[in-house]
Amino acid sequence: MKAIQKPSAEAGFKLIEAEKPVIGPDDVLIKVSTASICGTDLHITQWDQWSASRIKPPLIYGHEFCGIISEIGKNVENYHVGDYVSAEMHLPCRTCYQCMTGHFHICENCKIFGIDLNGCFAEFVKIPQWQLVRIPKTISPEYGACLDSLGNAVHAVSKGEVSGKTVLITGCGPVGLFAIKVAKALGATRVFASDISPYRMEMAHKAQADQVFDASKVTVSDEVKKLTKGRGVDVVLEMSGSSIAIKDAFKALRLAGTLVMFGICGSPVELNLNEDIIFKETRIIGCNGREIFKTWYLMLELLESGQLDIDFIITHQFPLEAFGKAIELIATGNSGKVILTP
């Protein structure tokens, strides 16, 4: 089968002919219909400090996909050949304290397909049956390829309990853009967004944010307070990982507001704990991945009911063989979700 591999510990990738995976008794083999490229895949391709510390080549990477089951193991009972599925690509150990208390998504020994185990940038991928999610046929393969990152947004917005509240989203990468739509679908009264990229700000307008701020030209907290009678927003969803955005996010938040932190920071961030957290009684919530499988059920319900439309974010499609062109495009920042077809 065709596959995209990180062959060695250096920048680059290789399109290879790999052996089709051999499944075990609890596995299924999935013919990949579509996959999408995540920022993590860009990091792996460019071989940054994080990649060098985590990835052990050779590795077939990619972790966002959907497809059709082509083979099932002898112990698989609830899935059948021909089923349309995606998968939760965080593989919990199911034995640690976190798993045993229901927190599978923050398993102490978690392995991730496409990072620690071979992933989905290939014609076929092998997945254990308990990781599968059956997808309604009304959800297109293009949408199906985006469920992993969309799930991140659904998880983050859910933690913010945004119904009836004003929301600021700092950072309009794909997850931040998804979060605009999800916040609206979950009942936020107004959703503001900020970024410094003209392309991403235009995408935020397409996502129907009520106001989009250019953080390179204005102080976002000042602009937000003008629109909220000086109080600030009820909820901030921090999706950028920028220290500047994080510090200003606390100022944009009203007293006793909620700040959900999802963006990954490149270095430690210095905060004014007294003014920004203690005296304000700020509620800070860390957010990682998706709840297994609570987030998936909510996400699929939002999509299937028509409350969530993500057409705007799918901007480019490439065959698997054009992975290099796709990565070059993503590196410019001038794309939404980029879909691959094996």
Given for the second form:
There are 4 protein chains.
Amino acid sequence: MKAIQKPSAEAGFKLIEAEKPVIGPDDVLIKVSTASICGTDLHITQWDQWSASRIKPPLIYGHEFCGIISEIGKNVENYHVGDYVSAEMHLPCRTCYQCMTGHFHICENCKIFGIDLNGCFAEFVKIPQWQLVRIPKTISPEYGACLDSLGNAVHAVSKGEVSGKTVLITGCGPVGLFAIKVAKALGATRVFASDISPYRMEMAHKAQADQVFDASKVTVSDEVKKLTKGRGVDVVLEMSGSSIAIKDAFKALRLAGTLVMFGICGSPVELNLNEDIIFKETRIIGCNGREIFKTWYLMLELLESGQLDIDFIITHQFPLEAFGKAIELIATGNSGKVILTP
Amino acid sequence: MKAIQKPSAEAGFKLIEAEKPVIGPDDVLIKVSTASICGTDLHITQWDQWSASRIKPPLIYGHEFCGIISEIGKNVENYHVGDYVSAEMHLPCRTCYQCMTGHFHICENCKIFGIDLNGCFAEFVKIPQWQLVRIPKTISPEYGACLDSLGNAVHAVSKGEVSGKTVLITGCGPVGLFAIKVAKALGATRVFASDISPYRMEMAHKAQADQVFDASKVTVSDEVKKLTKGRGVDVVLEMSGSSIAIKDAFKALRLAGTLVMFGICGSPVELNLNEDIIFKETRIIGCNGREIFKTWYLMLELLESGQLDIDFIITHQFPLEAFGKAIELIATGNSGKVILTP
Amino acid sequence: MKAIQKPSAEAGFKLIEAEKPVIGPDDVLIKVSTASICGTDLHITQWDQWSASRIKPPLIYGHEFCGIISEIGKNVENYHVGDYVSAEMHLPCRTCYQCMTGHFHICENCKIFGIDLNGCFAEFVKIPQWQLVRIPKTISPEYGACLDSLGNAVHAVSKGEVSGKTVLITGCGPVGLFAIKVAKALGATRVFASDISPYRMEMAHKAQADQVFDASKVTVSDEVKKLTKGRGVDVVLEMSGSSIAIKDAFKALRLAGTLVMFGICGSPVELNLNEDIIFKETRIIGCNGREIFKTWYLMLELLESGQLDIDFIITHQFPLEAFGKAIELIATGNSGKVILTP
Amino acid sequence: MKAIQKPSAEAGFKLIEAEKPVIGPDDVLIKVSTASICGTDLHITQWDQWSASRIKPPLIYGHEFCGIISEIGKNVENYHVGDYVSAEMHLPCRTCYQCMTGHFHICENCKIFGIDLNGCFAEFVKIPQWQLVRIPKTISPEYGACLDSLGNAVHAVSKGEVSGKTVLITGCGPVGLFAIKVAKALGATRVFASDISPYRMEMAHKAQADQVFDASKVTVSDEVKKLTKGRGVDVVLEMSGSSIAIKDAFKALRLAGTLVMFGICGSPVELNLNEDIIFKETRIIGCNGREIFKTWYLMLELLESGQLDIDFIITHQFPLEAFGKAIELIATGNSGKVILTP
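To complete the pair, please output the form predicted in complex with a further copy of the same chain; the form predicted alone was given just before.
Next comes the full complex, this chain leading.
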């Protein structure tokens, strides 16, 4: 089968002809319908510091996809050949304290398909049955490829408890854009967004943010206060990883507000704990991955009920063979979600 | 000034010419722009058992209104003549345990304007400054008259924590209808409604309930299960006070679901605690009035942000003098909110 | 091996010589060190209506135990022969909505060892590895036999969120007695208890309840109010299943209090929803089983940290062969936990 | 009357003879029984940067006290001459968003008696009736003087939701010491404490911390992990304001743990948001003052129920005239709470 592989510990990738995976008794083999490219895949391709410390080549990467089951292991009872599925690619150990108490998504020994184990940028991918999520046919394969990433947004927005609240989303990459849509669907009264890229600000407008701020031109916290009677927003969803945005986010937040941290930061950030956290009784909530499978159920309900329309975020599609072109595009920053078709 | 009065302990009412209220140092006098009629006002007029036990005539009744401040007491600093306001008509004692811990709406010694003290079915009403809520000009006087009642819905829906949830609302009187709208605004994914009155079911459709059930013809819990993969809804908002609806509501609820009780019941209700509460780990939440003033802030944000359109619920308007006709209409059940103009 | 069996659909039991269970690849075989007898085991022995509708004889019953692993299946990696363990005897399906979202204890398709499958009143019991809980050696086998039942109390008290609260526990059977101890350990400021049996009231005193009420002689809600400045308690844990106790429990509860329902009721109960739930904004929380495995971790931490001493509740010990005498004792109501040793 | 005054904008204080305050219609005059000295009073005396920016001399300082009402304003109905009271010294505006939604303790326009207005280091202090808290006679004046400070601890521990949890308290000044006691009373299973001062570590032992770490000799997070099976504690209460302690606190915290920030930091702190917050899903909760009056009710219930014994923390008593000696003592760090008697 065709697959995209990191062959050795250096920048680049290779389109290879690999063996079809051999499944065990609890696995299913899935014929990949669509996959989508995450920022992490760009890092792996470019071989940044994080990739170098984590990835053990050779590795088939990719961790966002959907497909059709083409083979099942002998212990698999709840899934059948022909089923339309996606999968949670964070593989919990199921024995640590977090797993034993239902918090699989922060497993102490988590492995990730496409990072620690072979992933989905291939014609077929092998997944243990416990990781599968059945998808209704009303959800297109293009949407299906985005569920991992959309799940990040659904999880982050859920943690922010945005219902009836004003929300600022700092950073309008794909997860930030999804978050605008999800925040509205989950009952935020007004959603403001900020970025510095004209392309992403344009996308934020398409996502129907109530207001989009150019953080390179205005002080976002000042603008937010004007729109909230001087109080600041109830919730900030930090999706940029920018230390400037993070520092200003605390100013944009009202007393006793909630800041959900999701965007990965390049380096440590200096915070004024007294003014920004203690005196204001700010609540900060770290956010990682998606809840297994609470987030998935919520996401599917949002999609099936028609509360969530993510068409506009899917900006490009490529065949798997054009992975190089797709990655080049993503590196420019001028794309939403980019779909691959094996 | 003109006013609607319960003159003595019997059915009926009287349109009287009363003295304009004399305000104290912490009061304001408000010229009533609009008032609206609550089911309670029907009970008071008809002089039911509850009214007979609670109301001490003579009393000017009415507790839903908005208006313009025409006079202020000498201690009043935050409000001025000409300000557009409504008021929380539940008057907390501010010294009991509930008040001292911020739960004014369940004050142990609560008095209510229009029930225990003179109310707003009059040209002028006297209100202590601590009860006032400033209303933005973008909110019409018709909407302004509905805020007390809409507040009940906002409070009940908030208690249900409906964001990302499926919801059943049993009972489509005005508060139930408001609740449909509010549940959608606060992020419910799907809102089902039930009633037995054709008029109210029609109104529920106008409120854009995803599905409206005629509880006189179908078993609502069965229908709800068909629409939720057999699981039942996440949340029920009980707005009918009907024992039949309540018993079925428990069946319509999924395991570990939440039932918010708001509708007043004519008599005690026999519940199967084992099957309906204990084994299912059901959560029941009693719901009374509105939070002072958390609910009001949320309600105004919902209205100002455009998330809540309640036009269709306001079905009739009458001059104060036509109170008798208005009450007759309400007694038929074929009305939404009915507005009075003094 | 010796075992206690329900041989056929009628009252009684049989001490049998059974085959040692044959384990599958994911099972372990446990040599039972101690077992303890639950009220449910009394019902099964007496063959009440519930038993007749649920139990399919022949069945080895018993669902509270601890023991030493004597054999492991070939897929078992985390447990070894010689390990000291107990087990969660509610067997979740791991595929329903509740299981998939981490609420295994209210699985839609739950089976229970000792009720639906062979249990632990035997020399050996076969348990799937996913159900096991490792016990530290500092916890005695007598304590180990009580963990299922103690877990019910820990779960119920946890749901009541009793920290810093006044608590009334209605019903002082073994789970009620455990709950007194657990409520104190989890930070309740004062714990009141009520029952009608002199033996159980005496036990409640031993559990160091701050006050024990004889519900056959006083109105518990009146007494509770005297001790709480007229307000009522913050939390009631209903452990009696008595309709009289339940109705009075609502009176004993303060405004906006929490009532955790755990005790199974013989028949439906008529509740005054207006006065007891709606106007008071009461919160009712149904409570079933134990969280898998959150409750277990908490319970072990409470025991290991020395916060929980349950010695006095373990009142009797019998060899497995004396099961008949043990059941007779339990039927009198004059016992705490009764331990069996195979 | 005698009083301790900051006469002008420089280090030092003055024992003055002042006029007895003249009360308004909503005030009471309290004869101070005892007052206690807060770290803030040391800063005001020493005239640090914060004091210079906030305090407007001349000012009578002090904000922790109890006493007997000696005079009441004409509007005061709920309090009488002779009543034994303390007071919440944070004066909320009662009109901002936070006040209007019940969060008086983070009022947007808060003033503080003893900082912005004359305080309690005097024979008499004037307090508005809304600020008063009635104290039962079973609580000694020495305890009564500590309620403000104890309230900080109760509020911080409450925010940490420590029931059934392992807790690390970093910093054992008076509020940290109170927090050890309060955490135990509110159901923490084990409470670890750290400091670098031998005196304070000794006090932490007296507070019955399960383990006390000398942060100048060991890495606290390493020690904590040894005691928690490598997982880390469930909750950290940060009471030191030390950047070293804060950075290590994140390491000491388990995945999805809660860090309550209370200790004021001398300067901004650089945090590794990825490792310490985002990937771990850490929850940080800023904590300021005490809830008005929820914290007070809880504190009094803890004291009256006998769950909280704070004798050992009250290490010294001085007459008001010896304020200088008292402040010198506090500056050494070798004291618990220091009580003044006017």
